[in-house]
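Next up is one chain by itself, shown in C-alpha cells, the form predicted alone.
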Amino acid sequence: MSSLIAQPSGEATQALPSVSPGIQRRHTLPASEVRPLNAQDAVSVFEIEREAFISVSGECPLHLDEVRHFLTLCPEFSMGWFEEGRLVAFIIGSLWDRDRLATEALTLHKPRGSNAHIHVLAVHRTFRQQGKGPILMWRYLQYLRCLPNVRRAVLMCEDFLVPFYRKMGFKVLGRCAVTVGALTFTEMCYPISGHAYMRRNSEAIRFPNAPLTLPPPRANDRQMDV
C-alpha cells in the first residue's frame, strides 16, 4: 500500500511501494547489443583473437597492446557484439591512406585515410556456425557508409577465406606486400559508396530489437563462419 510523504516545499509526492529485498528487481543486460568497444574491452578482444587464430595459423593479427593501443586511437572503426553483457564476436578496424595496404598499416591509424582497414574479425568459439561472423562484418560496412570520408573498407586475409569475404561482397585486389613470418596474404577491398542505410545521428549501431534478416550459410560455408 502507497503512502504520501511530505515534502520540504509542503507538496505531497507518492512514495514507492516497498519492496523486500528478496524480491527486489534484478538489473538485466540487453540480450543482444552491437557497440563500439573501448580499452576495458581489450582483455576480451585478445581471448577470444587468441585463441581463434593461433590454432590455425600461429599468429595473431593484433597482439594486446595493439588491441589496446587502437581502441584508444580510433574506437569508432571497431564493433563488438554482446549477448547478456558477454563478447561474443568483433572487428577491429583504422584507417588507412594509401591504395594498396603496407607494413605500416598493422600498427597506425591515418585519420585522413579514406581506407578502412579491418584488422580482425573473429568469433567466440562457443558462437560460431551461427552465421555471427557475416551479420558483424554485414552490420559494420552499413556503418561506415555513415562515415562520411571512407570509400573503401579493405583488409588482408590467407587464402582460404578469400572464398567467405567474397560471399560478403569483397573484390581481391591481388597479392598483398605484408607478410608475417611464412605467412603470405591476399588483399581485398569493398566499395563503401551510396547512401548511407542509417541515419548518422541514429542509434546506428545498436544491435536491432529485431533479428537481421539474412541468407543462412549453406552447409558448406560453415567451417568459413569466422
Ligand SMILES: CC(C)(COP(=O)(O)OP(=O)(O)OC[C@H]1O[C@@H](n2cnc3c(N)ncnc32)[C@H](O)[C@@H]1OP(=O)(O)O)[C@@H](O)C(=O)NCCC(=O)NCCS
Given for the second form:
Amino acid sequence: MSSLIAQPSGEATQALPSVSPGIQRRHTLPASEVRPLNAQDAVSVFEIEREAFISVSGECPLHLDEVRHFLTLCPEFSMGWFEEGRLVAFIIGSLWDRDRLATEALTLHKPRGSNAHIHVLAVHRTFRQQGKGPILMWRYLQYLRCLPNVRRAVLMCEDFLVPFYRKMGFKVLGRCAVTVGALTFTEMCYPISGHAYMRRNSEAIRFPNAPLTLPPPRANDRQMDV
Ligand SMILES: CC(C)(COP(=O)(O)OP(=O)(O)OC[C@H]1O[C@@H](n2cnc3c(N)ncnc32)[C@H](O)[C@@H]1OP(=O)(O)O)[C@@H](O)C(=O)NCCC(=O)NCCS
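For comparison with the form predicted alone, kindly provide the form predicted together with the named molecule.
Every component of the complex follows; first up is the chain already shown.
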C-alpha cells in the first residue's frame, strides 16, 4: 500500500510503494509486433496516410471513416507493424468478388469474394527505406494463404510503383477500370496458391497459425491472365 508523505513545500505527494528492485514491474512495450488492426488504430493509420498521400497529392486511398469502416468490418484483412507500441507500417484490405476491380471495390467488403483487395500499404515517413514495406507485404501474403477461400491478392497502383510490386511477385493485369480524379492506375495481382503449412511461431504474434518466414516470390509463379 502506498502512503502520503510531506514535502518541504508542505504539499503531500504519493509515495511509491516500496518494491525491491528485483521484482519491479517493467512497463515496456514490445519492441516489434505485427498484428491485425482494429478500429482503435484508425487514427494512427490515418496520420500515416495524411503524411504519405494527402500532403503529396491532396488525396489518399482511404479517408478516416473508410479506415474505420474496414477495420470494423474485416479487421482480419489488415496488418499493422508496431515498434514499441507505435504504428510504423500497415496494410488495409478487404474481400472482392470479381476478377477485376471496379469503383465499388474502393468502399465495399464482399465476404464471399476470393480476392483480397489491398487498399493501401504505407510506411511511416521515418521508417521508410528500411525494407519494412516489402517485409510487411510478404508477411501479409503469407498470412493470406492461411485464410480459407482467398485465391489471390489484387491491388491498383500508380504506374511508378509497378516495379516495386513486381519485385514482390505481383503480376500486371492491365489498366485498372477505376480512376480517381485525373489519376489512373495499373491493376496487379498475386496468386495465393494452396494453404501454408500452419505452424505456431513465437513471432507470429496474434496471428495464430501464421508462419513467420516468408519466402520471396517463387520464380515459377504462374503468369496471370490479363
Ligand atoms: C512505397 C513504400 C510502401 C515503400 O516502403 P519502404 O519500406 O519505404 O520500402 P523501401 O524503401 O525499403 O524499399 C524496398 C525496395 O522497394 C523499392 N522501392 C521503394 N519505393 C519505390 C518506388 N516508389 N518505386 C519503385 N521502387 C521502390 C526500393 O528501391 C527497394 O528496392 P531494393 O530492395 O531492390 O533496394 C513507402 O515508401 C511508402 O509508404 N510510401 C508512401 C505511401 C505509398 O506510396 N504506398 C504505396 C501505394 S498504396
